[in-house]
Every structure is written in structure tokens, then in C-alpha cells.
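In the form predicted alone, a lone chain appears below as C-alpha cells.
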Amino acid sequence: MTTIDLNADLGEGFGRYRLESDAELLALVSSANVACGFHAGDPLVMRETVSRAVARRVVIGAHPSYPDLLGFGRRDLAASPEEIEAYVVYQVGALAAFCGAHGTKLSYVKPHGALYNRAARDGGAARAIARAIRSVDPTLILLGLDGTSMLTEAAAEGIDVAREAFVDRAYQPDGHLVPRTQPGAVLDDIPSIVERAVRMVTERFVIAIDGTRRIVRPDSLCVHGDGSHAVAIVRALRERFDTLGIDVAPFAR
């Protein structure tokens, strides 16, 4: 049987603000990338999200970012590798503590936003993230963009890696994501997204923004939890996968 993981970015509320979709998404996904306070989230939101994920038996991953609350972590910062390493240790360590307090274990790390995109291209940033993971818990898996330096550098540092693909983001011909500042970067046509995801899982390719095919080999598919159609997308994916006999299960056991 074909198996795929579904992950979503969760716990991205802050203070008095909450994303109402989180509870619904936790009933549908198999892995949760939990914000760690730098781009979103706070100690109470982190604790609440971990508690809900444990109740749903959803695997938990850390979603560290640049320290950029106002920009939601989507602005690139001129952070040095040493700073990036410290940022990631701080955030992953905090979420790992909340997991321990709820009788579970943090399973993986997926960088967020601009930090994710930088590490996909910048070997120094990728190595800094890998060193941070290793110093907190070398058994953690790095979840990152297939075919990029983020994964090759982490593997070279002795970190296990998993590959993800994005069902709601457009791809460039080189396999990187189209920047959000460009038209068509974020997808919202649910039937097209679902068929695109099926091709990713069963045929291992995605159509880039220029019409060319790009090979993808996903262990996990991502839906952005802050998107206005996130719940509808994941629900439609689950329904389509069920009809095709595709099992949804965590990539990290």
C-alpha cells in the first residue's frame, strides 16, 4: 500500500489570537509543525498545541524560524550561521520540553518561512540548523525540501532527513518554491491541488511554473495551516487518498 504523511504548520496564534483551524487540522493531519515563539506561538499556545496533538496522536515537529514576529518569519534576515544555530537550539529545546511535559517526544524539525528557503540554497545556514538539531537531540529528523542543500548538508552532519513537497505552493524549474512576492506562488484551487498531490505521491513529479516537470520524492506533503483554505484542502486530500487506497501515516514513527 502507498503511504504518505500529511503535515501542517500549527500553533501559529499568539497572545489573545488563535487560528481557529488548528483543532480541525489536528483531526486530519498526521504530523504537526508547531511554531516555537519566534515567528508565531508563545508558551501557552505551544503547550496547548502539544496537548491537542498528543490527544489526537499526531506526531510533533518543531517549526523554528528567524526572530520575526511582525513579518511572520517570512522576511530574510542577515543572520550569521552562529546566530541561526542559537535560534534553532533555543526554539527546538523549548518545544522538546513541552513535549516531555506531556509524556511524548519531539520527533522532527522543519524550519519555517525565510529560514527554510535560505537553508534550501545556503549550505552555511543548512549546516547551522543541522548542528543545532544534533546538539539538542541527534535522533531528531530534519524535514525539508527535496533535492536541496538543506537535506544534503544535514545528512553530511549525521542527521536523518525526510523529504517534503508542497501541495499549495508553486515550484520553480530548479525545484525551489516560487517566492510569495510573485504572482501565482500560492495555490488555492482545491481540485487542482488535490490532483497535483496525487501525482506527487503516485507519479513522483510536479509541474513547475514554466510548465516543465520536476521530480519530487515526498515522504510528506505540506499544507500551510495559516491558509484560508487549509482545512478544505486537507479534507479533500484525505477523501481522494481514501478512494485511491493511499494510506496517511506519519513519516516519523
Given for the second form:
Protein chains: 4
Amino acid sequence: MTTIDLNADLGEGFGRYRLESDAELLALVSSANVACGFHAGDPLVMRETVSRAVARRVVIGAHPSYPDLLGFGRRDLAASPEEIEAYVVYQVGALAAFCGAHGTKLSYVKPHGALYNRAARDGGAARAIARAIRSVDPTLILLGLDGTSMLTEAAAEGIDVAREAFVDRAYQPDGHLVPRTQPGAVLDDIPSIVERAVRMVTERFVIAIDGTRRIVRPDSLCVHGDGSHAVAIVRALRERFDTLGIDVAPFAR
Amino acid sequence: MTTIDLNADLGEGFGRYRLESDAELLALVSSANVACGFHAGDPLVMRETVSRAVARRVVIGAHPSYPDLLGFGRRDLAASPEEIEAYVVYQVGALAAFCGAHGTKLSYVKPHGALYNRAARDGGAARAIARAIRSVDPTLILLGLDGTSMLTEAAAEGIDVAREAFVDRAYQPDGHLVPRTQPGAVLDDIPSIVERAVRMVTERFVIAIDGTRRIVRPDSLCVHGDGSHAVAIVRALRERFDTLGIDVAPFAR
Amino acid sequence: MTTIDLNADLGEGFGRYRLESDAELLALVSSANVACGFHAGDPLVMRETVSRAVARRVVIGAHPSYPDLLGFGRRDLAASPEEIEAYVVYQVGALAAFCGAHGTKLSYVKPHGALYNRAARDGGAARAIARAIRSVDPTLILLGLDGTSMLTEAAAEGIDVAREAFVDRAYQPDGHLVPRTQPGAVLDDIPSIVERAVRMVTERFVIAIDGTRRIVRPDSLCVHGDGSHAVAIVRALRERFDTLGIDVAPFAR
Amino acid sequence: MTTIDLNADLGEGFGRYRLESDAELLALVSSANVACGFHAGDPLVMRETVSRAVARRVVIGAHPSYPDLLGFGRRDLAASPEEIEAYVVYQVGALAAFCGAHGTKLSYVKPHGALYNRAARDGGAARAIARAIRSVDPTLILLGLDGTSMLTEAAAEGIDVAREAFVDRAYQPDGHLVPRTQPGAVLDDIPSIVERAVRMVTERFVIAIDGTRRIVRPDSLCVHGDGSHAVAIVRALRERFDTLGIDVAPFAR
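Please show me the structure of the same protein in the form predicted in complex with a further copy of the same chain, now that we have looked at it in the form predicted alone.
What follows is the entire complex, opening with the chain shown before.
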């Protein structure tokens, strides 16, 4: 039987602010990438998010970022590998403490936004993230972009990796995501998103923005928690997966 | 043989800033209260401080604060117990990760500045801190002001506590510190500081600001890491303790 | 003819976050209290808010706060009068620059949240705010709570003041607001809010939470921009004011 | 008679932290680039710095930065031109308010660190800064790197510009500074720094890192306020300038 994980970014509120779809998404995904305070997610939000994820039996991953609340972690920052490593240790440790406090264990790490994109292209950044993970807890899995050096670098550092694909983002022919600043970067037609997701899981390819076909082998599909259509997309995905007998289950145990 | 711990606040730099006495103090104290990013201490500073403390075999404690870099955590903030609890979990978790990454274990928690003073008077805050500690790691010890509800509340929550006294701060007759905003709050005459410290350890009392005698039973003596005289004070203390056969050793193991 | 100003807190987004009712409220109020970056409101949000207010011919006031994004400026902070004065100069200057850049002039200052409440009770804080206003631009008006020392202190410092009343907040018998942490602090029944507002304007009193009557003489009525009912309340207010021939117009020109 | 301005970065403390050479540098330079809170400089520090500069009759410029206290504004950040423009308006406005409060006027703007370096190469960033300056106060002068598009772009936007050269930084053959991350980027031999400065002013050239000669026409020479030798360098410079009959005076009036 085919199994796939669904992951979404959750707990991306801060102080008085909340992004709205958290509660609904938690009922639909199998893995939650929880913000750790650097691009979103303050201690109260983290506690609340971990607590809800535990109640829903959703597996928890850390979603560390550059320190850039103002830019929601989506702007590249020329931080050194040494700085990146320390930032990841800090954020993963903070979230792990909330997991422990709620009787669960942090399972994986997925870098956020501009840090994720950098790690997909910059070996030094990817290795810094892997070293941080290994030093905090070598059993943590790195969830990263399928087919990029982010995963090979992490594996070379001795970290287990899981591959993800993005159902609502356009791909470049080399397997990288089309940057959000470019037109067509974010997809919003639900039927075609669902179709794309099914192909990723069952036929193991995605059509890049130039029309070429690219092989993907996802352990997990990402749906953006902050997108306006996120809940609708995941609902549609799950319905279709049900029909096709594809089981939704966490990649990490 | 009489044994006493010496603790100091360390790692209180941030970004480009460093407080100067860290390296020297680490050679002199037995326990380091390491800032966790909320009043001072960024991830790089935390890493550097933990690494040095490990090299010096100095026991590491977390020094969590209100989120107030601008005020160095020294201004009271009307945070709720729920907020305080989450802030402490976050900071302790972050520092514990750096300890793990350097092959050591976090041993204790000592709240910083205005949060410390609040916990010494406000049972709700003291219990929030104790709950945070217990939920992250119930073997962590709370280091707090001797003779205050901060310690009794923590003990009632099931947390081990250690008592500290301040060698360079004036005391109120009820055992609380004289606030820094008042004249005479911080002592700077080294011979009388040393005399005071010896009395605390060997005769178990301190003379309060009104001349009354107050019993203290310190497990640890605190010297302020950011004071201009800190290094000179600790040097003088250690010399005198040596002469008197008082052993300096960590209260936590 | 009776005239009253309506003011609301606007521009209280930050980074990726927005509070939703801004655009609608701008069409309904005559004065906008614009966040200045310390409790909400980043430079882009400030620019956007000033630009929209100018387009709507809404008068602009600065809404300075304690530096507490995490607590949305709603938690008291033991900042010194000297610190408060510097914080207000900084925030007012920053917003004034956006006003100038959009061809308008900043008209007034209304402190936010916990700083507002402190200024209503603490003469030292009220004078610090008044000194800050005077030093930046002595023609700026302080908008503050009717009947409190906040206004008398400012007037004594030579600052023009305007009095405001809160249509959706319960009053204590001494004219102060019931703190948000207490039950009944925020009113939500629109018909009774409207009734209350009409009485404030035409009969010049409000019924305090203990049933006693308190005189008010508002130049402006405040509706909370971040309340879920804010838009509905202002709509209902304006409708009723229209019927009664009460003109809505800015207190500042 | 030859005249030259000397400028230094001042007011780069934050909260409890201070960089040490401020008071001495203020006695030696003719223009002060004052930090505005984004990479350093909180409201109290800004007030203190402006007050001292006024007392010393030192001309005041704003020193706006990317929002990166953690990195001291020295790391490039992929902020959009729109964001940069808003950041500069905000910071310039805040500092201008402190100038007004101390009876003086802000005279110029010099971007800090990574923002400065970006503006020297990226026309979009340079124009954003110029637009910000023009919108706040079109009489403000942009102080920027001699021979770069930073100045031509600003001039094209209608802003007056002043050219600066760096006495203690190595140059690339194209007139840009050698990045701090590269060896040899910062010079520290005082006699050769002085020689270099004299040549810049009297012979109008600098020897780049590859040995080639590059023309410079500085209105101002920059000495880094945070360098350990800063005070010694400026002292030596002034002494030599005195001997040569070169007058030190602000470029802005």
C-alpha cells in the first residue's frame, strides 16, 4: 500500500497575531513544522501548538529560520555557517523542550523559508544545519527538498533525511522551487494541485515550469500552512488519496 | 570541611557586544549562570560560553529572563505566570541544547534580574518557574534567594533547590535585596565584601541595611559578572577562602 | 451643532501579520492612532497606513508604546521616565517622517496600552510623555483619558490636550478603565455601546461599573481597532449620530 | 586652504552595552554618523549621543541600517527597495526628532554596514535610500562612497551628495572596499594610515589592494568608531593635518 506524509507549517503566530488555519490543518496533516521564534512562533504559541499537535497525534518537527521576524524568514541573510549552526541549535533546543514538557519527542527538523532555500543550494549552510541537528540529537531527521544537496550534505554528516515535494509551488527544471518573487511561483488551482500531488506520489515526477519532467520521490508532501487555500488544498488531497487508497501517515515515527 | 559554591552571570554579550570579564571569571567560579537570549546572550555567545565553561569544568546553569534586551532584563514586566512559564521552558531548552552539543548537561536554573526579584516575592511567578523547570527536566535544580518564597514554592512543586546569597548587594531586613535603584544597593569595598562573604559562609548571617542581623545558609555565593570589580572581588574571595580552608566547589554535580 | 471625533488604533500589523479591519475603519473614523513599531507597526505598515489615512483625509496621531511586540504593549513595564521620554521621541519622530513623506503633518499623540494606563495614574510617566511631545513638536496635541492626571500633567507642561472616552470599555468609579484582565472590561453589546456613546456626547456622563454616574466631556470617542466588533460598532455609532445630527469631525486640524 | 571633514560612527551602544571610544571621538571628528536603532543605538543612546554631539558642535548625520542588531548590520539582507526605503524613512525620522529635541538639525544620512555596501553596488537600493531621504527632508545630504553609483544614483534623484574615503580600509581597484571577511580589509598601521589619508586629501588618490592607483576626491574621511585604534588614528590624523595646514571642518553646514 502506498503511504505518504503530509506536512504543513504551523504555529506561525506571534504575540497578538495568529495565522488562522492552524486548528483545521492539524486535523488534516500527519506532520507539523513548528515555528521556533525566529521568523514566527513565540513561547506561548509554541506551547499551544505542541499541545494541540500532541492531542491530534501529529508528529512534530522544528522549523528553524534566520532571525527575521520582520521579513517572516523569507529574505536571504548573509549569516555565516557558524551563525546558522548556532541558530539551529538554539531553536531546535527550545522547541524540543516544549515537546518534552508535553510528553512527546521532537522528530525532525525542516528549515524555514530563505534558510531552506539557501540550504538547498549552499553546501556550507546545509552542513551547518546538519551539524546542528547531530549535536542536539542525532536521531532527528532532516526533512528537505527532494533532489538537492541539502539532503546529500546532511546524509554525509550522518543525519537521516526525508525527502519532500511541494504541491503548490512551481519547480525549476533543476528541482529547485521557483522563488516567490517570480510570477507563477505559487499555484492556486486546487484540481491541478491535487493532480500534481497524485503524480508525485504514484508516478514520481513533477512538471517543471519549463514543461520538462523531473523525477521526485517524496516521503512527504508540503502544503503551506499560511496560504489562503491551504485547508481547502489538504482537504481535497486527502479526499483524493482516500479514493486512490493512498494512506496518509507520518514519515517519522 | 566547609564547602561553598561561587556563581556568576556569564555569557551576557549580544551580537557585536561583549562584557569583558567572562574569561577571567570562568577561571574563578564553580558555577556559571549563562544568559539565554532574552536579556543578553545570543546563540553564538551561548555556544562560546558553554564551550569555555566545559573547558574550565565549570557547572552550567540557565539564566532565563523576561524578554527585555533593551532593559537587560532589569525592569519588571507584567507578564502572566503562563507567559513566564513558557519563557522559561523556551530559554532553558535552548541552553540545554548547547550543553548537549558540547557533551555536558545543564545542571540548574537561576532566573535573572527583574524576574528573579519577582519570583522572590510573587508565589505565582515562582510556581510558574518551577513548573517550567519540572516540565523540561525534573532533575534541574532551582538556584534562588535564600530565605524567600521563591525556594519554598519551587520545593512545593517538587523541584530541588539551592540557596544563594549575594556578596556585593545590600539586604533588606526581610532577606530581600535592596533594589538597584536605591542608594547603597551595590557594595564595592572589597575588604568588607570579603568579610561579609566569610560571615555568610562560616557564621551564617548577614547584616541588613538597617543594621539588623539576618540568618543565611548559602549553598552558593553570587558575584555579579557584569560589575566592574567582579574579577577583583572573586579573586579576593578565593584567596581568603583558601586561607580559611573553605573549599570552592559546585553545589550541583 | 454637536461635533465629536472618532478615533481608532490603526496600522497594528507587523511583518507578515495584519489586523483585518484597518481599511474599513479608515472609512469610518476621523482620527487614526498609528502604531510606531514598538508594540506593532513596522516601517512598511506605517507607510501603508499613513498613505491610506491621507487618501481618506483621516487625521493622523502617533500611538507610541513600551517596547513590547511580544505583549502588544499591553503589559506594564517598569521603564523610567527618562526611558519613556526617549521612547516617545523616537516613535513620534519615526511616524512624523512618514507623514512628511506623504505630504501631511502628524497632529497628535495618544500613548498605547499599558503606557496609556500608566500615564493615566503616574504623573512622572505623564510628564515624560508631555516633555517628549513638546521637544519634538510643541504644536502636537496629547489625546488622553478624560478626567485623569495624564491630561492635567500634560497641560502643566504646556501641551495642548484633547479628552477621549471609550465607548466599549467599562469604567471604574474614579474615571479609569477597568483593566482588560477583569471580567466585564470590554463591552460587546452594540445597542448599549451606542447608547453609552450618545450619552457621553450629549449628556456628558458614563455609568461606571459600580452603577455610579461619572461626568465625561469627550473631544473624541475611541473604538478599538483590533476588536472583532470594531467596524460594526463604528457603523452603528455613525448611523445613530447622523440621526441625532451629531457631526463626526477630527478634534485636531 | 585645504579643508576636510572627519566622520566616525557614534552612538553604537544598545541597552546595557556601550562601545568605548565615543566621548573621545566626539572631541576629534567634525561629523558624527549616529546609529538609529536598527543595528545599534537605542532611544536613550541616541539621545545621549545627540546631546553630546551638540555640546561638541559636531555635525550630526543619520546612520540607518538593515534591521539586524544580532549582526550589527554587517550582513547583507535581501530586503526589497520598498523595504529599504521605509526602513530609512523610519530611522532618519527617529533621529531627526532627537536632533530637534536638542535644538539642532539633522544634516546628512550615511547608510551603515551591509546596506552601505549594497547601495554602493545596487542602483535599486541606492535609489530607495535617496527617495527616502528626499521624502523626509530634501535638504539632507547623502554621504557615500566616492566614485560609486551610490552617489550618482542619489544625485539623479535630486539629492545633494558628499563623497567619503576610508582611511583604514583596503580598496578594490574599482573603488569599492575590500569586504571585512577578507584578509587585509582593515588597516591598522597608524603611520601608513596617516600617509594614505594625506594623499587622499592633497594628491587625491589611493593605492588599491592590487597596487593600482585610484582617484578619490573626498569631502570627508571616515574613521571607524568601533575600531580599537580609532581614537589613536584620528589623533594622529589631526596632528598631521595641523602640521600641513589642512583644516578639519564639517562638509555640511
